[in-house]
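Only one chain is included here, represented as structure tokens and corresponding to the form predicted on its own.
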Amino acid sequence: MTTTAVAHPNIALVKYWGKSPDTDNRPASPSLSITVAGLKTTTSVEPAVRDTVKLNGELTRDQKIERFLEDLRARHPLPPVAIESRNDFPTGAGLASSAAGFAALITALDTAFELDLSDDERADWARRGSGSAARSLLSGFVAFDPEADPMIETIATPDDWPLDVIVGVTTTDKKSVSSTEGMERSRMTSPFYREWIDANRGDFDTARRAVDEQDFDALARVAEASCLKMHAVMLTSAPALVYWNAATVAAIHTIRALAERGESVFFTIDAGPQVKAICTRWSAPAVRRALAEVPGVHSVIDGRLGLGARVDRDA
């Protein structure tokens, strides 16, 4: 009687920050981003009397996963369930940890308790879970486009333009600023933030024709541009939303001074200090070694582009 679905992590190369105001957690811009294997979330369902939540080993109350239950419940029969979550990554430090576990949580339900999704619904309910869950059900690189039909899809799979991903852990702590909360505090407060939204469309469409050609520089530079933009949207936020350390800083300068001297290699960031640092598999050794060193990064996690969410049979 117990689903398991397994996820991964996805990496945004063109950023989206806000909601649309008055939606269902509808992202304001459209993304694209590429799904990361080498971290993963493995999440079981089963029914249960009543409904309870277990994550890393521990009881908790989610009230987003309370909120996407109920609002489940509201249009498909769903008894009550026991979900049981478990990363093998930090855990709410800005490496996708929410996103992978709704992918996984909505692929584990659909199969277990038969609702016949399609995979736009699939789609539309790991979102209002998540805003970035969406992609997480996706392999490889991924198109998000909340106005498009369909809404996601795969535009490169990871045997079209095989990169490695080295994820430099800066903290394993909680940020102390959720995405959300952050994302209303820049949408009602940062005076860089309609000029964020309206610039968006350009770099996606950008993005997008850099990975329909496999054009590596031109993909470094538009993902770059648009990190660098969206943090300063969040630090243009009152009061401001910093989510970088030392150590964050001292890699992205490693990073640059990598590319300077020939590797093909650029980095992102997402809402926290945690650098990736996004390369061809002949860049990856040096990418490695250069990002061990940086003082304050505690451990260099090896990622790949991956699969997107899916049922673990062998469970």
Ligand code: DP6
Second form
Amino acid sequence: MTTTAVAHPNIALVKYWGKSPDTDNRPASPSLSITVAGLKTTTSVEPAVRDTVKLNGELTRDQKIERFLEDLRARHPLPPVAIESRNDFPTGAGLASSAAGFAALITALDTAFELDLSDDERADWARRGSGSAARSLLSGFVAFDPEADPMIETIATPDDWPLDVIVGVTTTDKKSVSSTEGMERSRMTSPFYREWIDANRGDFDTARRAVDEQDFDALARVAEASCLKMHAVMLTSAPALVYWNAATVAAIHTIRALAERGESVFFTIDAGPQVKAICTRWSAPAVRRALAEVPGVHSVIDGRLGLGARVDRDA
Ligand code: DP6
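Moving from the form predicted on its own, what structure would you give for the form predicted together with the ligand?
Shown next: the complete complex, the earlier chain at its head.
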């Protein structure tokens, strides 16, 4: 009676940072991501006498999951459920664990309890759990436009453009301010917030074109700009959201130096201090070596473009 689904985190190249006010967690702007194999969340569900959540082997109370189940139950017949979820990478440290978690959870629940959700309904439920989770439902390069129909779309598969992703892990500590809280703080206090939201659609369109044309340099330019703009908004929030540490900054310099020497690589950073280097397969060995040598980078995770969330019948 157990159903298991797996999902990978995704990394945004055009970021979302901000929710539409008075909505149920709807992102205020479009975003574009890559789904990253090499890091994985495995989530099992089964009927139970009451709801329980086990995360990485420990029973926990998770308000986001409790609210998610309550909302889902208001619309679909869902019995009490035992959820067990495991990440093979650090949880809550800016590696999109909640995105992979909610993508795997809605995929497992849909199959286990025959909810018969359409693709768009699954995306809508995933993003209610965590704004970026809808993107982990799909493979490769994913465009997520909350205003569009369909909301999420694979615009290039991992085979179309097989880029590598090398993550420099600078800490495994949990982030100090959650994304939800940070976004609200930025919306209320950053003088740049409005410009940031208004500029996002232009970056989204530019990135889409770069992916369509497989133009690495154009994608690198727009992705780094989107990342730095988002961090400018974070840094100008009050109190300031400083997600970087010294190793984050050192890794940025290392990646920029590699790019200047002719390697095809760019960086992106989310609401945490890890640095993600996106590169061609040809440049990957040099990028891996250089990132591992950055003072403060204590491990390097190898990723590549991967598949969307799916039920794992062998689990
Ligand atoms: C910085 O989707 O984690 O990674 O809805 O509060 O769970 P919640 O936020 P979440 O925010 C992701 C923010 C980001 C940028 C991005 O992935 O687009």
